[in-house]
Amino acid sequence: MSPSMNTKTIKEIVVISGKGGTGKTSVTAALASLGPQKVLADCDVDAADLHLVLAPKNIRTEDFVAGERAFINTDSCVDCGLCLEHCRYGAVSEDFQIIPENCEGCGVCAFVCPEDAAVMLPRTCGVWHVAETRFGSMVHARLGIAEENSGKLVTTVRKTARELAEAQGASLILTDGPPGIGCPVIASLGGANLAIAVAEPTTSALHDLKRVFGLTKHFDIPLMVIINKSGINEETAKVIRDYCKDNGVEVAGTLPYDKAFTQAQINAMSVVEYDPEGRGKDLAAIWERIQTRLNQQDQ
């Protein structure tokens, strides 16, 4: 098969949630260890955690580089004391260097310097690999701390993990996208054939889950629901059955609170490997009825 015909055959799927702390990556492990040939993401650059559970051996680590740092070489610095007097975001020390974690990279330092010794350079704002596991290759990322660009980081990893299917001849993309409804959960999303968003049962869980419906809905991205941990509240469960009803939103499939899902974790195994017998089966159905929504897309 070549690239140009595989290319038209790959789908893409996103995991989402509108909060942390809802069972997001372990389902993505989950559904990761499920299914045929793929290539997966962690598009959760700001808190990737996918890593933990598949212990990828990365093949390849690159810098990335987005936007601009200040930099003042001292050796042509008069100390006049105007990048210090300009700056509005505190980046300039008062023995006049910079503090990487406060430059946003405006440039005014570099404007007003009259001895163009305030320059911008190329800033690393974070790392990424592409890396391989036991359910196929992964190319996962960690934005600095305290670095801007991660919708750009995340443009990177889906743009790598594409042309790694296209080279495998993968017919999947599985990604673990950021919790949220912000810039990187947008970059992670574009394009997608469907988002997969996991919600609990809680009132919190829920309001996130109608912004996350909303997102969507403006991107005309098909979503389907995965309730976990139903059991902690089997009323706030129903409201998110009805909201998804009432919406056309397919429920994929429900998950109980259960410890398997930790001891998963604490093992470095998805549940799926874990628990085969019990959650594991619970997951399997989830992913044949992903699969059947994928296969209706092409009918």
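Only a predicted model underlies this, so the values are computations on that prediction, with no experimental measurement involved. Positions refer to the first chain, counted from 1. What changes on going to the form predicted in complex with its partner chain:
- For the rearrangement between the two forms, modelled as two rigid parts, a different rigid part is recorded for each of V92 and A237.
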The other form holds:
Amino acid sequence: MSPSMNTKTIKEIVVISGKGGTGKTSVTAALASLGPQKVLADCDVDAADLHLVLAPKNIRTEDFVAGERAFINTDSCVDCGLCLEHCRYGAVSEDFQIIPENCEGCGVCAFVCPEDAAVMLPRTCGVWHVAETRFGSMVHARLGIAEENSGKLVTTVRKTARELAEAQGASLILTDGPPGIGCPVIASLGGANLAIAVAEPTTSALHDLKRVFGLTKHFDIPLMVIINKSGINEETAKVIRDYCKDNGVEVAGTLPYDKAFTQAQINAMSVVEYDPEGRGKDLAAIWERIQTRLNQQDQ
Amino acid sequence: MRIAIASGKGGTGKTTVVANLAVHLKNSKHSVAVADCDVEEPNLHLFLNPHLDIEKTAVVPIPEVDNELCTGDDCGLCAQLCRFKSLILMAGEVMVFPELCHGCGLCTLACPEKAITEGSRAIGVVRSGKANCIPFTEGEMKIGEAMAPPLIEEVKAASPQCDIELIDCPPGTSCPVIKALDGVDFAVLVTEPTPFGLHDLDLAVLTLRQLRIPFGVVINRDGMGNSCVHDYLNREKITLLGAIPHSLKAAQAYSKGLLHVGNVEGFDDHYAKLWENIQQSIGEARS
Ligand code: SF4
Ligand code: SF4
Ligand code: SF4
Ligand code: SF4
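Output the structure of the form predicted in complex with its partner chain; the preceding block shows the form predicted alone.
The complete assembly is shown below, putting the previous chain first.
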């Protein structure tokens, strides 16, 4: 198959969770060890964890430069105070220094400065890598501390993953999405073929699942749910199942509360590798359902 | 005194710690208020069941262009200056893309024809009220909205002054967290004793060190994983404020939205001890 033909058939699955800590990354790592040849994308750029299980070997590293940041040249500054007066983000101190973590890079200070002492400089917000793992190529990234533009970094990671998939003729991109429902999640969902929400049976997770559902509906992305740690509260697990049923969301599977997940993590393994006969089988069944759902989309 | 409860990633029990600590403080006759700044996923209300009677829409400024005054193709300055691509010149008219606008005001300042005025755009709501006598404030961002920081600022502004204000931070280390941490006196980092927990804790530690905010760490579900976090704290000389044991009873209480204080045996003592250690750490940070 030529790379250009393959473009159309590449499917992208994004694993999300709303609330953090539901086991999203453990599930992504497990799915990574199943299925066809794929490219992995870690879009949890704020706190990426997938690499702790997949032990990627980086073969390419790039700075992520996005937007600008203000800088005040003290030599030409005449202390007129205009920048301080007009900055809406509290990023100019009383003694006319830029407080980098507050600067939005909007350029107002540079615009109002009569002496051209305030200038805008390109901003390095983080770093991204292309790497090899035992389950395929992986793109991962790290946003610098107190940096913005996580949405753009997510977009960069996804774009690179797609280019890799095209070049390798891989049929699938599996993405570990960021938690929440804010700008990085929105950036990780646009144009994906399927979102998989990992939910635990807790009141908080149910609340978040509803918001995630609203978000995927808003962007018109099909959603499947995996209920994790079902043993904690069977009642709430049922409420989640009912909620999914009422809203036409397919449950891809249910996983029990199992120490195997933590043990797999401690051993830097996916739970499919750590416990192939137990949780590994559950995940294989989940993978089957996901695959069926993806195939249905083609018809 | 403002105390932020934060974590490098979500799901470590940050909100649980805020809720239980607040109730512990109230029970021991402190004046305490809580503010849920996790505006993407505000969950604190699920544990404290507040009665929220005030609701305010949070807005950010947005430019409004008067096409009578705008000289369009002859100028185009605003579209050229906007760093966030939220203005474009199309068919001789300026179009605004509200979701991209950061409300910085540059276009209004720059327009030579004074054709731009500022209106407002809703990004979410701020609700306030009381949870069993504890002043409670939360923000909830509109779905599909990306501007969390201004909403967080409004939540903090709406939270009433009390001796102790607990701030439930959003997870992560990026813009929303920085906004939530702005101006706090102390931060409590909540983590789990697992490799993921440790990795995310390390990011949170870097963030607080960069912001120069004094902090300590609480290990939640202690005993579920390995000793990696304990070893890290020793190595980095970071104060362990408390270790809340891993217990199925606690997980079950949590799943139902129940507090640990008053419901799970032994947990009242854990929170009393935690508060003692927080106070001691704040004292040391000040001296
Ligand atoms: S670029 Fe904008 S946010 Fe940064 S200091 Fe200048 S005015 Fe403030
Ligand atoms: S506007 Fe320019 S000259 Fe005036 S205080 Fe700011 S940097 Fe200095
Ligand atoms: S700067 Fe003012 S006059 Fe110029 S294009 Fe923009 S709105 Fe029109
Ligand atoms: S207020 Fe700032 S971000 Fe919004 S349109 Fe104007 S220049 Fe762009």
